[in-house]
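Starting off, we have a lone chain in the form predicted alone, written out as structure tokens.
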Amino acid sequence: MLKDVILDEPGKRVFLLGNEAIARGAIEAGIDVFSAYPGTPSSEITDTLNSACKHLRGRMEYRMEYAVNEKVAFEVAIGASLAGKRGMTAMKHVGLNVAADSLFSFAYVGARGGFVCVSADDPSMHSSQNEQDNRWYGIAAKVPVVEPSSVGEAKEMVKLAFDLSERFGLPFILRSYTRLSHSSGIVELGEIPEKRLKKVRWERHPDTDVVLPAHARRLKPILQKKLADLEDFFTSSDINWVDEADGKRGIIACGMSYNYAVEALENLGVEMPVLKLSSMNPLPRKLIADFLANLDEVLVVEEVDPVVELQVRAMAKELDVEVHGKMDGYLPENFEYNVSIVQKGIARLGGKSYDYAHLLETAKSMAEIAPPRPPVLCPGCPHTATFYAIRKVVNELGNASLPSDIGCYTLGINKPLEAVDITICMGASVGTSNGLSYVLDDAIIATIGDSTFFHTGIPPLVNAVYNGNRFVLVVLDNSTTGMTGHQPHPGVDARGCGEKGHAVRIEDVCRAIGVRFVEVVKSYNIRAMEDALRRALKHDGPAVIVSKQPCAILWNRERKAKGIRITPFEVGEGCMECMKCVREFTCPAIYIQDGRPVIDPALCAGCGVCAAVCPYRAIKPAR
């Protein structure tokens, strides 16, 4: 909880969410600048630092901002570091793809003030489009990666990463993952430093900070030397340790997998030596070699890819140690681990029996009892109305391509709307529309959220204007970053730390870059949206419709705060049970009872879109 994150009682033990612990670590480390774009499972780091900065103002000051995308956030933190200040950014794993260009070059330049990038991976893809393992980025970019195994260690490792970043002149990646970011645990509080965010004079270092080819060729060996020195440090660091035990079989457990391994050993009643690793890059090879030297077999436990296993296999050849893990099927290659999965692998290593199949069968039978609950757009969601209008116009056309983007509006893929055909990554709805426009006879109606428009939607729209590509882009403007927790973005007049911002209007941006068809339509006005779509489809070039209505959750919250009574709608006597409100529209507040549609007043947001959909005008405000 926030009150514990900002509590100034060193030594007190509190219960924090993993992401809150990371934020607390940043505060104790005395960060100067934090910049991020929200993305699950990293968002609470940003939101916690956003809330904390207001409470700490005057005691411990830092600059906090919501950036337009991850690359910008990364570069904001770079700027702070090069000025000698501590800079930090946080993002979900795919966000590092956006920031990768800056990551690779900054490794050569090196940190001056401490630099930490939190990358929150998402094993099992709970809220992501892929399951990438960002430890590869550390290896490829020659950037250190550390990985905590508990909530308490996460807080301490943030501080350590800042210290080591300054000591070795390297940017650091702290890898978290869903199960750590969203778990809670005991954290012992350290001291919150008293500091003001003081501006400093710029000191030029063009020989390191400007990565001209000649400079970069000289900087690469220096970077390699820094990593070699850091590897020596990691070999004796207390973030890596060995749980001693007898036997010729052992376990190398990485990050949070260490906890699974320890519990699995207890469940099986088996003792094996365990090497707990938190430094993922560079690996402490001497420590690993010493551990392997006493073993015949070792099991590597890690999520998501066999990053450590591959390297251990290369080392083990010289030591004649047999290595097990993902690559030989002792552990699954895909998805998130848990104690049972790891226990199965350890049981196989130890020659023990473990009826995992029975466990899965029991879990399956229990899952079948629970009713299926597919994710749906919220009651009163303005996207539902927009998608309904798009589907209606597409049905008139007979066919159309419907690229979309990353956000809660991806749920427009579901029946009966079926208004999403393609979703690749942030901004790709506009990018793929450019390509589709070259090869399709059918119309193209793309959708993108307002935050995503600013994130990566503008450059491909510029491309469309420049090349004269013909498609319709509907910007689903709900005045927030909805999916990750309602963070602000450049389109609203709020900034981080509760400061007032200068809103950038999407329609102004579109007109400024040369889009000649730009219209703003209220999302709940289905007829206006249909008319705008039909006109936009006739436009020879890119056409933009901004579908504007606040997110229903925020809209409800605002009305309740003002004391405005929300009047629900109800299905009246005139209902002919045609079921159009269910079959063609969709709203979680509408359900079927005794063969008739009924509206749940507790869920109804009072938007009235269902009343506009009903052909018999049987849906009206409740009396």
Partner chain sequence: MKVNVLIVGVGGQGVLTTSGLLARAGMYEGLNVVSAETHGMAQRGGSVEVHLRFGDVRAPLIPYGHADFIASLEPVEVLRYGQYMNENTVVLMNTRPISPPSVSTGDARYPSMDEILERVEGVTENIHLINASEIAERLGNIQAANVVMAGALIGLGLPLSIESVEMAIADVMPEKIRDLNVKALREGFAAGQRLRK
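Output the form predicted in complex with its partner chain next; the form predicted alone has already been displayed.
Shown below: the chain alone.
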């Protein structure tokens, strides 16, 4: 909790979420500048630092901001580091793809003030479009990667990463993942340093900070030397250790997997030596070789890809040690691990039998009768109204291609709206629309959220204006970044740390870059939306409709805060039980009871869109 994150009581034990512990680590490390774009499972790091900065003002000061995208956030932190200050950014795994360009070059430049980028991976894709392993980025970009094994260690590792970043002049990646970022544990608080955010004079270092070819050629061997020195450090660092035990079979366990392995050994009643690894790049090869020297067989336990296993296999050839892991099927290649999965692999290594297949079988038969409960758009969600209008117009057309983007609104894929055909990555709705416009006879109606529009939606829209590409782009503007927990973005007038910001209007941006058809429509006004769509479809060139209405959760909060009573709607007399409100509009507040639609007053947000949808005008505000 926030009050624990800002508590200055060294030695006190508190219960923190992994992401809160990372934020606390940044505060104890005395960060100067933090910048991030939200993305699950990393968002709470940013939100915690956002709330904490108001409370810490005057004691431990830092500047925090919500950036327009991850590349920008990364570069903001680079700026701080090059001026000798501690800069930090946090993003979900796919966010690092956006920032990759900056990452690869900054490795050559090197950090001056400490630089830490938290990459929160998502094994099993709980809320992501792919399951990438960002340790590869460390190897590819020649950037150190550290991976904590617990919530408590996460906090300490943030501090260590800042120290090492300054000592070795290297940017650091701290790899977290869903099971660390979204797990909670007991953390011992350290000291919050007393510090002001003092501005400093700029010192020029063009020989390192400008990576023109002549400089970069000189910087590459320097970078490699830094990594070699860091590897020596990691060999004797206390973030890696060996749990000694007898036997010729052992385990190398990375990050959180260490806990799975230790518990699995306990459950099996087996003892084996375990090498716990938290330095993922560079790997402490001497430490690993010493560990392997006493063994005949080793099992490498890591999530997601066999990053360490591949390197250990290369080393083990010379030492005549047999290596097991993902590559020979001892452990599954895909999806996140847990104690049971790891236990099965360890049992096989230890010649024991352990299987959980029967438990999964029973569970499957139990779950059979449970109706699915997929995530849905909330009651009163303005996107439902917009998608309803889009679906209606598409049905009139007969067919249309509907690219969309990353956000709550991806749920528009669900029946009966079926208003999402393509989702690739942030901003790709507009990018793919450009390509589709060259080859499709059908109309193209793309959707993108407001935060996503600013993130990466603008460059492909510029492309469309320049090339005269014909499609309709509906910006689903709910005045927030909804899915990740309601963070502000450049389109709203709030900034990080609660300051007032200068809102950038989406319609102004579109007009400024040369879009000639730009209309703003209230999302709840379905008829106006349909009319705008019909006109936009006739426009020769890119057409933008901004569908504007605050996120229902924010709207509810705002009304409650102002003491405004929310008037729910009800199905009254005149209902012909046509079920249009349930089967075509699908608000989660409307359900069927005894063959008749009923509105749950506890869920209804009072948006009234269902009243407009009802052909018999039977839905009215409740008295």
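Between two forms, the rigid core is defined as the largest C-alpha subset superposing within 1.5 Å. Residue numbers count along the first chain shown, from 1. Only residues modelled in both forms are compared. Everything quoted here is computed from the prediction, not taken from an experiment.
After fitting on the rigid core, only one stretch of 3+ residues whose CA atoms all move by 2 angstroms or more between these two forms is found, at 362-371.
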